[in-house]
Amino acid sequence: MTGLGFEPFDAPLGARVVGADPDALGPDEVQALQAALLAHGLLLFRGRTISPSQLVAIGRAFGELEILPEPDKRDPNHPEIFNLSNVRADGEIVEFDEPQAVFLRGTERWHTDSSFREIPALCTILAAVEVPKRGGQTQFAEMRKALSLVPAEQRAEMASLRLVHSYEWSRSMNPGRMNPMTEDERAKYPPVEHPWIRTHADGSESLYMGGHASHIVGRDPAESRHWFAEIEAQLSVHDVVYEHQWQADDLLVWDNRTLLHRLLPYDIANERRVMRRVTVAGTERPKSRVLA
């Protein structure tokens, strides 16, 4: 018995971990966790103030951690941390457009983290610094939820179908300057192609796609796009969203496999926003019914 408690939020996705310390995480207690967040989808743990060496820990419990691109983000002494700030190293916070905002609010389109992967990730654990007074939740989509949304016929169709994920294309889609890739970034993230509809361990399908994906293989990127963009417009229409309003020192452990997330606007000229984020790899590539 691991003592942990999970209570539901009233909302389509998510549970708050109860009698857990995250800081202390033993075999027992993570497997408990990896069940839960494959039901949950989302798990919250609040209220305790995680320092970057212990956030790696915690991550580490889960699975061995990626190292993600953009190497001017990661935190110098832990480089598996992923420095969601809008704030310079000079402790200045950055201009509307300047590459580090654009890039934040590149990460309004849904998608899911390191789609871009051969092995894509396997989730995603966020812990909140700072937070601003006002914006700057975070929506979570459940990709399981929405596939049961799908026509039937409509849903036939996709099972086939495979998407293409670029990270050099999603990138290409910020809303501004960054800096180019260089060769060897490029050579290191080529293009993949993932099922659109993917089936997980416990037999159910979610839809797999988001703000990494480019087209659909064999089709028109145009034709793809539209697509994609009708069934992103539904995800808030219908009850599969949950919003999360940070609080400070809440972290976040989310499902890369069956959500999708974004972040909602703030005043990111004028408001600190501070997160860390570490993500853990997938073990597998994901894999359809159609085509596993």
Ligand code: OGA
Second form
Amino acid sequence: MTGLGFEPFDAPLGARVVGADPDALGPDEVQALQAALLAHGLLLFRGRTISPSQLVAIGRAFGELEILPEPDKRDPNHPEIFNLSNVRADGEIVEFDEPQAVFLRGTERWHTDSSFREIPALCTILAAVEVPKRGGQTQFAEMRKALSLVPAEQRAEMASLRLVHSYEWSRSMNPGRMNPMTEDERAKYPPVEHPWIRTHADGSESLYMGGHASHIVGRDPAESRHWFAEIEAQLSVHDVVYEHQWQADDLLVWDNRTLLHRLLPYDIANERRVMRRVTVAGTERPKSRVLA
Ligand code: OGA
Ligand code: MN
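If the structure you just shared is the form predicted on its own, then what does the corresponding form predicted in complex with the ligand look like?
Let us now look at the entire complex, which starts with that chain.
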């Protein structure tokens, strides 16, 4: 038994966790959180200040942690932590066009974290340290619901298709100049293929796509992206999106298997936004009901 409870949001996804401290999770709690993650997609812990080492410990309770590309964004004391901050090492806020800002603005596209890996991320855990007064929300799209909106004929076609996901490609699409990737990183992240329709442990299915997906295997890239854009345009029209309004000391855990997410713009060159992230590695390749 745990004292853990979940209060679902009045939204297409998400729940607030009550009755548990994020920094004191036992195995029973983690198991309950894992199940809730698949059911709700996103879990919110509110109002606890989480230190960097606590964040790493919380992440490890869920699984192995990824070390992300972009060495300059790793916390020097905790390489598993990705510092998503528009405040430079010298304490100044970034300029709109400098590489650090370009990278952050790159997350304004719908995407799912680490889909460029053979075994993509299970979940991301993001802790808010400083949040802007206006903008900077994060939107999440429930891609099982998005799939259910696709007409049957299109869905049947998608079921036999795979998408190519590539870090190098998505990075090249960032909105401005970036520091070049190292040769090592380039070699470490070759393009991978995943089924477009992904099947989950509970038998549910979702669309697996987003900003790292460059094209459909065997199809014209421009045509592929046109189709991606059509689907993404539907997300906000239909009721599949939850928008998180951050408060300092929010801790969000989201499921990268079933959701897409994107940052909403804010005044990046003037308002501080400081977030710390750990990414929990997945344990298996995305599966498909149809593809071998
Ligand atoms: C990311 C990301 C969203 C945010 O780090 O991949 O999508 O709200 N961040 O900062
Ligand atoms: Mn992301």
